[in-house]
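Given as structure tokens, the chain that follows is alone and in the form predicted alone.
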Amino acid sequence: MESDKRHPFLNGLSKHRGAPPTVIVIFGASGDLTARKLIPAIYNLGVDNLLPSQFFFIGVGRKPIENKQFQEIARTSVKSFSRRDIVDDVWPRIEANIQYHAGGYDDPKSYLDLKEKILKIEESSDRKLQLLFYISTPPNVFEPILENLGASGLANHNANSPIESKVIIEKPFGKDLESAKALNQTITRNFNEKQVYRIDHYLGKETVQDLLVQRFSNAIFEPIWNRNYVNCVQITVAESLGVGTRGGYYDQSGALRDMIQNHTMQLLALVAMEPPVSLDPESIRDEKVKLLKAIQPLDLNPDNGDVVRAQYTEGLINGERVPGYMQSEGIPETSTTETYAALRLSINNWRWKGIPFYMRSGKSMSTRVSEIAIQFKRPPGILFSDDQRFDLAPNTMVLKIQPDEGVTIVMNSKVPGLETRTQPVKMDFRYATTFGSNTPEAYERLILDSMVGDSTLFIRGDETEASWKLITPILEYWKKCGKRGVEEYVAGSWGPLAAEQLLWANKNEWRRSGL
């Protein structure tokens, strides 16, 4: 038939690397994520034959919900958030394989009638399955759901085989250093690390997997990715949205945490690590890890310091007028929570030292983008220097996450014409001219790597208490300070005087990100 050529995973073909039968099980299965994200993510990668033969899906959540039922949930999520359309003739196939478990994530008998439920799934399906299990619920329920599953057995489900059982954990991974060794050492009662695959979506993005290429298959780069060559590094996370209606769930984050201790800092530990011996998962992981010990402890002074927090206040974006955070729905009048971070970092190795990385993250801020700067040091200033007739501007290489992926080079070019004149230029190469803008999403390529073993881009328990370590003394040192050191900044600006002056010390300025 024409539609089983058109997709083989209909005959249960996978062209892929070896992605052994599965039954994946996710945990908070009404939640948003899942909607938005992962049901839409397993459905396409259905659609590019990128499924076991035989996959199943249990959706697991406290309220009853009918199996017929949680497939039209299931149905309408693909229709609603997918990158493609439904397809008649995959859809179907996913669809039948899907079922629904209710039960309290602290109720260890729900954990029991769950493994008979796989129990007979195998049964069925006249073979061992891989069981990879999602955590996508709120934080509080991770503990109870990760002592469930190993005192259920399911965490040692086809132990020590190729298709051990595997578990994701959703981010936030711990609020402090403290929480972070405690979740830790909860998963190691449970799990082995190697079952373990703690989520950044950010990882999965094409751009931040790109950096690796960028970096170490393109010889023009790496010679000069390092001090003597290197002016500054700017790591720029930034929303126009604000805080919106879920003002009294982000109080209890803050920028630091809810960007800068996660994503940012994935971001800087790829930028500035050491090439890695191999494309091996711990080759890579065990660099990025080296790389966040050897960031210094930061100056944690608000007035001269290296570290910047401020509080939007009421502004325009987008010709609309945003309300200030202190005015938002559900925040306390002696909220003290930070909707901007910016830290100034050294790194103390061979490769950075006397560099400084900047790093800034904050909500409703100019312009939705998230990208990395490399910015160069100038060349001796003997010609193209001293005239105003030489508009210069420093190379920089600038890898653009979101929204517009890609990659920016800045050089400077003589203005065409009689008289010698320069302008800075742009060298530009986007994913979506390239390559078209139907590439696949993060939480896509995730799955599909949990899947298949390859944790490459997923955080190690190490790496994670890496980072927390640095973030940690900021967070109590700012709940000692209380409203000391908090600066403003207006609602559709690029943030703080504070944090211009962060990189005025060094003769430095902030890019304008997005350009």
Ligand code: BG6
Contents of the next structure:
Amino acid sequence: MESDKRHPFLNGLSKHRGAPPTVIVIFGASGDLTARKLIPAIYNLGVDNLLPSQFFFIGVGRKPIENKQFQEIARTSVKSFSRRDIVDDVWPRIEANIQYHAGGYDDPKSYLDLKEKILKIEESSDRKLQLLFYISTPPNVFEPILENLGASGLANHNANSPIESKVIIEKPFGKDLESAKALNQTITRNFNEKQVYRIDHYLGKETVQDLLVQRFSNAIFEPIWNRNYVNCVQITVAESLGVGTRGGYYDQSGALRDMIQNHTMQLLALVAMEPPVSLDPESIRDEKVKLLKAIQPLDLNPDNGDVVRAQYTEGLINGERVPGYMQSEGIPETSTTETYAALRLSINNWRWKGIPFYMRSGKSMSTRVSEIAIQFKRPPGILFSDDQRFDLAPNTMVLKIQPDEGVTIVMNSKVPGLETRTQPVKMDFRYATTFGSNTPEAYERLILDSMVGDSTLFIRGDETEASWKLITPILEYWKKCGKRGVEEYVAGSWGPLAAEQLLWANKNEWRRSGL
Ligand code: BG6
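Can you now output the form predicted in complex with this ligand? The one shown was the form predicted alone.
First the chain shown before, then all remaining chains and molecules of the complex.
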């Protein structure tokens, strides 16, 4: 259909009906992400009748597990984590086509055996099958898996047919610029870029997709979306959970790598990029890369620079006492890993020159909330200004990503009465009220898009490198500083004082997120 070609992003559904027969092969089959997100996502696609008519799922892992046992594990994961209850006429159809394959990720023989299994499935089906490899393992085996997929011919399966193999790669995509480049090289040695789907699950969230619709389908916002009207932009991705039992992984990562380099950078790119010429994947990704490249290198000085890092100390969250980061399981005494990071960024382009973009992300914060607040300049203080009867707030448009999804506009209004008093009020659009709740999970959208070959909501190789280019000098500088510059914040608070000061320097303040 003509319209599908022009607008793959918006015409998702009609296009999705055409997903070719598929074998999805998930590496890391007994991992947490597979149980919590991937299997429930596959199940929900099944409920919505969006899986191809021939759909097979092979879980790959190191542990020896029988097919039957893996089918049981998959059923339990649907029961425990799916947004919708298990319906018996859908699950058995999926379950009948689930297999398990045990093998070492760096063992070439295991890939040849896997290929055998796939060929058998193909023989029993009357169609050529697309292979969708989903790498959801710890990052140290990403490269062996990619190389072995290449060497075994699985990456090129069906090379002479229009159906190709594809590979989805989970985060973390490298730990700095150099390792991200090396990973990109391994990928391109074995796959073409158009076969590759780098995941950032934030892009699969409904509200993040809506950001493009809000920006580019409404005429009232675009004219004021620039340095003439905007005072600052604040991106908050706060979590109330601490590191829990993930200390071992987290201590190698930290907020900058775990959240800022990927999720918040993606939010920034979407909110600040120029309008793409069309909604096709390359036009959108070209604009994101241009934006990321326009961000200026940061001033790293811990005293009054552009970056703040901190660790949480013991505190109360929702009335419960939680231990500090340093007291959590698996954290070495010498750890300098940040559980909170805040950045002030300048974008050196025509639209945004001079306007600060702030971003912050942390664990064990007051509440779980992700949002983007675009704060507009104040009107000239001629009519309603310094008089105490006038409680005036800057106009702010808040794109609420989660958990309370919606868009809020803060404006000032007259308080009813004979005296002229003002008060900030909110205009609220809430997804749940307008559309009902139970929207698809990010992974449903992302698995579906990769099956049909729409890479709009995935990260391109140059995009991830542009983001690492900005973040890597911070990591290197922090490594040199050791503990110097690591601030503290009490668990259950909104972060360290230094992050407040980051904004005060430009006479700004963090919005009270979640309101
Ligand atoms: C992941 C991080 O990418 O995102 C986790 O590794 C974090 O540390 C998670 O908790 C947050 O995702 P969401 O969708 O719950 O906001």
